[in-house]
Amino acid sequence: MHLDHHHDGPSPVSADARRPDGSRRALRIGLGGPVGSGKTATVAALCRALRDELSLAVVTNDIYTREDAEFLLREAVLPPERITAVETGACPHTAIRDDISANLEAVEDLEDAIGPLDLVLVESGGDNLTATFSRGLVDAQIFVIDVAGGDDIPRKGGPGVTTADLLIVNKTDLAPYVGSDLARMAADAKAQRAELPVVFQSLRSEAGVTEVAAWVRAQLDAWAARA
């Protein structure tokens, strides 16, 4: 299910999109959401769908492991090369909007040492519906929310649900066992976002991640031509 609405390319960024040597940087997607929701699997999923045509790397944010990096690493979703991790030690609020700089470290490192990037996710660590990228940070932000943690959330809003470039319902599979209405939370999505777009995933699906895959394209081709 998705909710067509129509939505142009990432929002304006404070962040300089050229690296100090002149040369296009990678655009940078932030993935958020709450913990259980499916961010990993889908970074995972986005990973396998692009990785043939796309130079990109994973940063991942957990407050004391690496847990979400060694997941992907055990995946194999891309070379060991292009997945790094952050251990925030703190709220994971702080390393993704607050004190920016970790997270900036380790996606400037993966440029130097792999060289050109066209994508770099940035997963941050299992939050609540307030956690929102800082724009130093990441290009555009997609959070991710789920039916099995009921489906008043979209209607409960907060910034995550209200203000992401992309807003994705994940494991959309299990709503008939946990007495979700995805009817009512595309409804609810729809009233909080106005014109922002909203995916209904499930990653057991046949269509598992398309639909996604295909936004961060586009946001790729917005970056590319404003360069």
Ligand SMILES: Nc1nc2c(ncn2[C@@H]2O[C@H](COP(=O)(O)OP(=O)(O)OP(=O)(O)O)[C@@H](O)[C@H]2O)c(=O)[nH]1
Given for the second form:
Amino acid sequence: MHLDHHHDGPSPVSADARRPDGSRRALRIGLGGPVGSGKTATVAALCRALRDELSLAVVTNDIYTREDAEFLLREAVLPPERITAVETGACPHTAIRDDISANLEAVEDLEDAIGPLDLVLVESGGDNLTATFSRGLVDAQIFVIDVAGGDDIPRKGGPGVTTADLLIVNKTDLAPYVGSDLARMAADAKAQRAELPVVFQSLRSEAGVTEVAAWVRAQLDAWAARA
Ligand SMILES: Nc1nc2c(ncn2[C@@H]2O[C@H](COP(=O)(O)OP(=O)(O)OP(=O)(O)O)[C@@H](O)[C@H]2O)c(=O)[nH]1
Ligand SMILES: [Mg+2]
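Next, give the form predicted in complex with the ligand, keeping in mind that what was shown is the form predicted on its own.
Below is the entire complex, every chain and molecule, led by the chain shown above.
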């Protein structure tokens, strides 16, 4: 799939959906959520699922290191030039919400170097339940929690759980070992999110990231339809 269509006449796409040279910019999807919930593992699985059909790149955010980028490089989920690390040096949410300049620059540098891109995944450093991305940085956001963090997390709410465009409840394979009640988590998530989608996944299972990859494809279709 290649998303860069050319049109005659005025485009309904807002100015910020275009690069300075008029070409379409990549759809940007942010992944946030508590430390260790499975953000990098989900990014890696998405890269493997989508890399043959899309031109994509990844920006990771770590507080003091490049650990997540190094994991993705080691796993060779994408060619190295498609993976960039931002060292936030402060609370992770600052770099994705308050001062997004380092992340915006990382995305733009990727597009300059290897564009045109269809998709850029931006992983936030692990944070608490209040961390969300600025809409100036990403077009859609995924919040990743896991069943081992406690089955009361969906009930506790917070902007990530409540407003993210997609909520992933990861590591369902661990539910029996940590005594998490998946039905209760589903009911609480539904109560917090109404019609917004929730995916329960285990990256240790055969299905893996399939459902989330389908959601990403739907976002890309909607993004393409805006042009
Ligand atoms: N059992 C199980 N383990 C998982 C699953 N997904 C991820 N993990 C493991 O959970 C650990 C943390 O995963 P990461 O992807 O590094 O988590 P993260 O959210 O990126 O962590 P930070 O970036 O440090 O906040 C790793 O050891 C993963 O292999 C899953 O579905 N099931
Ligand atoms: Mg990570």
